[in-house]
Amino acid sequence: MISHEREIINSMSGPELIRLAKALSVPFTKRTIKRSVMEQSLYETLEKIRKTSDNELCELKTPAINILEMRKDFGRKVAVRNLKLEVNPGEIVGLVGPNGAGKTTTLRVLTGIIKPTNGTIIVNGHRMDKNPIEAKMKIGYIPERPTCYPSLKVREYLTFIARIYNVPRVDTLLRIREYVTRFQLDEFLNSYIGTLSKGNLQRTLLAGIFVRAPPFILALDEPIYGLDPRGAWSLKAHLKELKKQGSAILISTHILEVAEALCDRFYIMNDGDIVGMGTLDELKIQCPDTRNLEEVFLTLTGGIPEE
């Protein structure tokens, strides 16, 4: 067994190590058991089931994201215009533009929440208008404004999602206390997700999207969204690890320091159209004499304004 599951276990609760005890089908005939001998029991059983099981992660196809001539209109209201954007497996996507420049709608229609007026969306291979639900099962979302059910617990949650994308009991109890872990849940996972914070909500939702195996296809709406700066740190840590590990990863955020710092590429839209696009290098060369993506993004949407 993997070293990192092992750790996974040793900070699990005695409730936890029940829970995963029955699921593993763990037999404990003593009314009372050491913590050390209960471990060692799972780390044995999870260890034989890992080597007899076929556990290699699924290869992404690339391009894992892919929107092809994509065009919506809200009545008279253009809000995206003709968009090509791909995003591959093992690299970072920043998609930035100011205010209505048609970001968030780009990924509601990627995720399938609304319909485009025109295009296609292929997500891992699977179009989003032929093969909706293949689509949307290897798609997370983190919307811009985080919502949720408001009358679940943290922990009924993620155990919800878990199931809604037919994860393994064992892997769903793994994956929960590592993530709440990471996300510094362990408080709340018996609370109303209806009386957290917008910090705490968006670290839930977070949980809710890794509850699956990856490698993740990610579209991620200002995912920094009410973190404070250890949720923050913790989240971009873990977009870079998720990266090399071959995730495929597009992320919409008004923070250009955070996207210049995560992304590989960039798409830079303005009243619906892509006006510039490339790695920041080749950014810079489109718009010489800048020095970073934040002067990039003003020249591209409207000019540096002046001192």
The other form holds:
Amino acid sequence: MISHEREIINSMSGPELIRLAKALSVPFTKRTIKRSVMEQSLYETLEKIRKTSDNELCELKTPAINILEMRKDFGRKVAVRNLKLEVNPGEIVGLVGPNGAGKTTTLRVLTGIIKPTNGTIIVNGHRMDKNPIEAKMKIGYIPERPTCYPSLKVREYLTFIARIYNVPRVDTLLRIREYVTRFQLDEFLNSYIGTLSKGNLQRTLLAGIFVRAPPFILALDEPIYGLDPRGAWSLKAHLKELKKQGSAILISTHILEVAEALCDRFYIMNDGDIVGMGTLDELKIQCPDTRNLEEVFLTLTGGIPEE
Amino acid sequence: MSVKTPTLVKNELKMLYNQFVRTITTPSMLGFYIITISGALFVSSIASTLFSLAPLFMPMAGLLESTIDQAAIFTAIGLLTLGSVGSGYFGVGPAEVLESPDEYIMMVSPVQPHQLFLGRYIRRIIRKFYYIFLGFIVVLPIIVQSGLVASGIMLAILAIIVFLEVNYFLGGICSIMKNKIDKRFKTRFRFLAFPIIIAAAYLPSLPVTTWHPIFQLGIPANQVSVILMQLTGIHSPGIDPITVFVFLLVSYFIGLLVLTNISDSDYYELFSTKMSKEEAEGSFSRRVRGQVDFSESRFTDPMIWIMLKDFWSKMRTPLQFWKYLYVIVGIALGIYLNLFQPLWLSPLPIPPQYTHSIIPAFMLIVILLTQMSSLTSLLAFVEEKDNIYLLRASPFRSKDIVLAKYLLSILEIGATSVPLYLFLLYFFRVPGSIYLLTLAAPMILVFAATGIMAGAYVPVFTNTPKNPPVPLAFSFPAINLVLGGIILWIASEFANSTMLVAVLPAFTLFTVLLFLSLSVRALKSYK
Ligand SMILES: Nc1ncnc2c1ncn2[C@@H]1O[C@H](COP(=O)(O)OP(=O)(O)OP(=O)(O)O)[C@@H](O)[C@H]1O
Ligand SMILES: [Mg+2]
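Having displayed the form predicted alone, please output the structure of the form predicted in complex with its partner chain.
Let's see the whole complex now, leading with the same chain.
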């Protein structure tokens, strides 16, 4: 953990180092200073702080996401019917289903954007209808169609998000550097979000989630779609890492190979209903004569078409 | 644990500042701004010469005072509150200030709904003041020339703006009330709430109450009425307008605080429904687009097809229906007035010594009315939103797209301005007005073309074609006013020569072709 932070400090640009020094209130009396000296003193101060403050990772409640008998109607149309869904910390769960099955609706209800017609949403032990602020504190959401404030710069957006989620200044600076490197956003840090390409916008939103303190409860709606192979790869790697650290992740996707490689369990939705759930092995037992997730999916959502 | 509202406000200010910086560092945007301001200044300095006619308007104040009584003024201004309460009841209330990214970023984050509203609202009000400031600079020549008291005009404008904001709050409060009532009660009696609210909103503006000073000073609509009456000197009640303005400000802050306090997460849902409705409409028109087969008769049909598509997709919006209704009723009424000249509605009396110097005023009004109706042409491309890229990618020639938009705009502008012209003819008896009015035809042709051009440039400047950049929207009327002025100048310069029949059409044709070809160029330069 500590050596990890040292690496981040080493990769910081000059102005970033100065910002960090201010945040750590490290005094510099000379007009010029050698980079290595500065890095060293920043690093030592940081180490001191980390030792004195009890830097324990808070843990998520089990289950981290708990949806009970949820139903959502849009007028006469039933978008989701009696959904029961749980995601535990340290788990990646896939929500798969054909177009219009109700995946996006489920995620929007889960994140508190819209209210369910019936049922209860409990996130990290807090009910969404009673304590929305506490429930939302840990949620990270990537929407189906990413949008963001066009007249903010990427760095401004990330700093703003960190403020909203009460991230200390020092951590904000370190994490922005870390995730900007990870998602290759370096050259866009000072561009307006309105000028970013779709994939880079997606990366910015992802970085916006990760400037907060782990562990997370993630609701990702088609997060891979729109990323290039390298971006997709680093996201997948990062999700696996987060899982190890105890995050709870719910992914909605059509890309079954990705789902199969990434997820521990699946919920298969069709027309508002859950038509299958469990690990891949359990699903294969449920549907005999199937070899992979694709075949299970097709069987449960209308049958495998004849060749 | 809790997020502080100043953080949100600071972010809003940052966004405003960035927008401003982006505008003044983008040469083309800056260009449009300069066109706007210098054009508008030019026009307003021309207009200011009209104020040598000021004596004409003096008797009008007296005339108004003798025909309208004080109670009628209160009742009329109260209608504004009534309107916004009525439409607010069915509107989205606080959700009006949200933007689409809010749904995915702010609604998901641990921010209280009222904080989000407050942050967004503050940005909106700052923007408003910025535009008012620009507008004030532009009309400065008129104010100076006319010898009116600048501070009085400022106060009147401020009072009206604050009053409109108060109305917005009232509408928002009603919208939240409606939601609460709909949730709590399922019986049919809940529909009674609407007439009750409407009655409660309008009662304080009726003569039964407005005679009492407490109601005059305590109700926002009446406060504005008092300020305006005092400033114009019509039925001046003899109360210091500044004092009343302070009362109005108190109403404003009460409204803001009430609306902020009762904003809860229900308005998130309203916003999200509104957004998905918008998206649904978009996907519908896309489907329509997909079903049309262009393989046959590709060269003549696309234009007509785009026009039909635009016509029908416009018809789907409720506003359009009312617009056509207004056109039909307006034309009928206008013809009736001009033919039968009813006694109960008499034209404005114009003293004989002014009949000739009134002509420029008449023409200026023609330009302004035409400009007002030609806003539709600016929206012709903007209304396509993101579909504009689809349209661009479809097998149409850019020329056809532009021409289709242009022709439909001309029809629309023509239809909406005819009733206005008819009213103008009736109320403003100027010698030879019928002949003067023929100049409206070249204006419509030219204004539609500038509108199309400005609209076509929107996606060049921004990649959110939904919101036209402000300088573009503002430069459009400025360009038009100048062009309208040129048309007038040509008409008066060649008035006595047969050259007119050659010069005016030539100028019209030249400007129209110029702007349309610029639009085609804009369309071709989309990324
Ligand atoms: N605001 C809304 N109003 C009316 N119907 C809606 C609304 N939002 C979603 N629906 C309907 O609810 C159903 C589920 O939609 P949802 O977006 O959740 O599907 P999805 O599983 O995410 O599909 P996709 O894979 O295409 O993204 C659809 O039939 C959709 O038409
Ligand atoms: Mg979806």
